[in-house]
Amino acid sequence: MMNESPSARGVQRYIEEAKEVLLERERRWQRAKGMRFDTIAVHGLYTVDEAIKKNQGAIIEPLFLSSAQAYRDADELEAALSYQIPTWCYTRIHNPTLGYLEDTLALLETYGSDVRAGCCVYSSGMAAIENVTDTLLVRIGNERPNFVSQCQIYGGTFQQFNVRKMQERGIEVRWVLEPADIDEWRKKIDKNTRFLYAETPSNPGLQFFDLKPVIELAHSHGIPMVVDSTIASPALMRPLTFGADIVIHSATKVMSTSGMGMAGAVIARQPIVSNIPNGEMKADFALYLKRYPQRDQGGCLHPFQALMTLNDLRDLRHRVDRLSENALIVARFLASHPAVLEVNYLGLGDHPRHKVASDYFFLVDAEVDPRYQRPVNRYTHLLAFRPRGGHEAARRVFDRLQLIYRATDLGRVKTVATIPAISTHLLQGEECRQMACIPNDLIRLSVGAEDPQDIINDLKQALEGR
């Protein structure tokens, strides 16, 4: 039996030094876990002792900017490149900032449940639903792969979906119209479907269903829940623990309130349930993407826009209580006001989904808050309404506004506004919209953390003509 080589043994050293770095991490991440939610929001996996011994006592997370991380020598660089020791490599593969970052919003995505998960950061939400889905569609043999959607979803990722992944590459996406309807799911999938996506609740239409259901017919069938929860963030609601797979958020939105930047994110348990035959995938998905998936394609997140996110996310369940206050009294104005012809917003009580949505949609930790002391429902900062007299009356009533913004975006600290039928779903076409119910006199409001009068004073003079 041939002796190993002095480079094989080199390579073990540093194996055996990162077992105790492991070891340590597994220790911080089980004292996290039994930390409440806005400790997490505040800490993540970052402690006193890694600051004063690491980072030169510095109390908030540190910036790492240069790309690449050296090495001791050739032994720790083998094991390094060849994923056999902790590290980050190149910025592209990861980042210790972009690693902060990830611990933070695995730790809330998965906060009061036993789930473990893993994360990986994306330069947008887009490129982070692209990353998932790429990779989950993936050919076995000659097999041609689907998933099954809903169609109301954010007008991005139906163009991803209809036109970058059906019409040019045959991927097939199969719609669901009605994702209330379990049979419709049911009736989409067969031994080629990869997995079932969701948005929750959907932008604009603000569509929302029982999850629990649907999950338990992606796992009866052995594919993985995929669900987009920009919109409730973890402070209202965290798929993971009702059963779900994979989670995605343009963290560019709720999550980054100040509007200062753009990222996406993808949290996912371990393992993930999936029909493809690839064991480390399965595994560690978030994982997988950072080493094969996004190194390759490129879409990682820069180490500023990381540390600015995480700087959002501190007070993250406090603006996401005031903003759904703020939307649910807005909300209440609308509705009551002789020129709206209708309200979408999932927290007034006629809404269709409005008693669902109440199953799912609480403030984490409200009954450990000494304001409330029991759990409290919110129901997110966006809503939709409908001006009476049509297409050119809401676009006359949007232009009237001064204090709200008329711009795409959404989740921000201010009040944003927008048409959809004309901004973010305008590719989508007359036809694809009216099948996701997104019609053209829409105006979609993403409320913000501004005094509810004032919000309300801009929109009567809007709806008032005055």
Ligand SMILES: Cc1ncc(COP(=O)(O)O)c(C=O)c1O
The other form holds:
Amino acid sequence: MMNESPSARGVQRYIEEAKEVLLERERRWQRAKGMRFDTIAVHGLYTVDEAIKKNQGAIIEPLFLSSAQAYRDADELEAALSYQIPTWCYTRIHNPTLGYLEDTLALLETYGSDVRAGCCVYSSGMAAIENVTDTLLVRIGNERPNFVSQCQIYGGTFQQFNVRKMQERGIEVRWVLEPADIDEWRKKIDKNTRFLYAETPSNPGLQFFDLKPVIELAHSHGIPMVVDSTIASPALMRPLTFGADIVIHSATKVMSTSGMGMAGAVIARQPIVSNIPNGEMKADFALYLKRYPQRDQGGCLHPFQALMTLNDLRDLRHRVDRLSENALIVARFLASHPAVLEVNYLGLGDHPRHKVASDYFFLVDAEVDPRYQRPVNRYTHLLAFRPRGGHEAARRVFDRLQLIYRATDLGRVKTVATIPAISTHLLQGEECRQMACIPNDLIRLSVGAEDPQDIINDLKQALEGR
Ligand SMILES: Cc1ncc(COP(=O)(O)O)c(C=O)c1O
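Next block: the form predicted together with the ligand, after the form predicted alone:
In what comes next, the whole complex appears, and the chain from above leads the way.
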């Protein structure tokens, strides 16, 4: 201590000063933990106190467009850049506006549990998937890492795994064809497996399976379970609360429902299970991503988009409820229409995965919502159907849509349709589509918040060719 240099003492002074900031943050976190889902979605960690003391009373979280943070002196700069005090530093590393979104997402994904999690947001869902998976696919010695994934996943993710990782870089992805079969997952794991990957439910095939045994299997091998939960959103299912390690979102979708931008998010349990000997990474995976891989690779979210997504999130529960109710009404109509061969919607009672979906998908806080006062199953905004007559007939139905947009998008307040075989899942080719059960005549429908009768009227005229 006697030989401590003036600069070391200066750095230490800032570390001491930051302790109060961290304590205050912890107090706000605990306070938020005692609040209901809707309140967290509306406020996150932003408080009246912060608004008055720091932001001129602004009731909406401020937008920090500055690319960099200034420091009082060299000691504070060193304390910040060595990550010894809370800092945002440079927007590629962090930014206060991103922080508001990240706190809210971490709280929503762990809602109703004691699980502690961190969040790191990205410029898109694909950037989030890439950063998570590449970070976990680190080489240890001469081992060649592999990972095990269900094959029914979003087309972009399939290409990232199959082409970018496997074909271009020789990192083996081991596809699970039937994810409900726990033995298939088990047989594909070996000592070089770094993680298991699921998309629940999957886009567009709505594959879904009992997640808990697969999470247990991952943990019994000392590896993390990574779940893309984009379609469900935390309003219906929160995989971290029943054991998953890392949740990924394309926050572009139902979280940014007004459809004006792209965003991705990673929410990770503290700590995650992993066979990688890196204590810092395991302790707080989201913070690790932010401090190192994302910092070095870019892919950061723009603060303006963070604020837009945060603003869209505030009524997530109500919106997911409404979209899911509409989707069920539309699915029932399609199921009753003679020109429809098959409807794939998890909410239909005769769907082969309806029962298992009913064990997982509950509208959060329905028990305390005066409209329901009981647990309520909701099955998301996403469905798919096959008109009779094959691919060309499907194209004709699709082309006749007048209210519904033909676009590769989902989770919108407006109803949107696409044919995955010629759009989202085109690049993966016929063979891989067959493996993932995506027929060429499948129309994917993301049901919006319009009056469902108008959606039905549009589908009816398109199916009947009038
Ligand atoms: C389930 C799922 N995950 C990830 C993505 C990729 O997200 P983004 O488009 O934000 O990059 C998508 C996009 O459609 C998706 O549907």
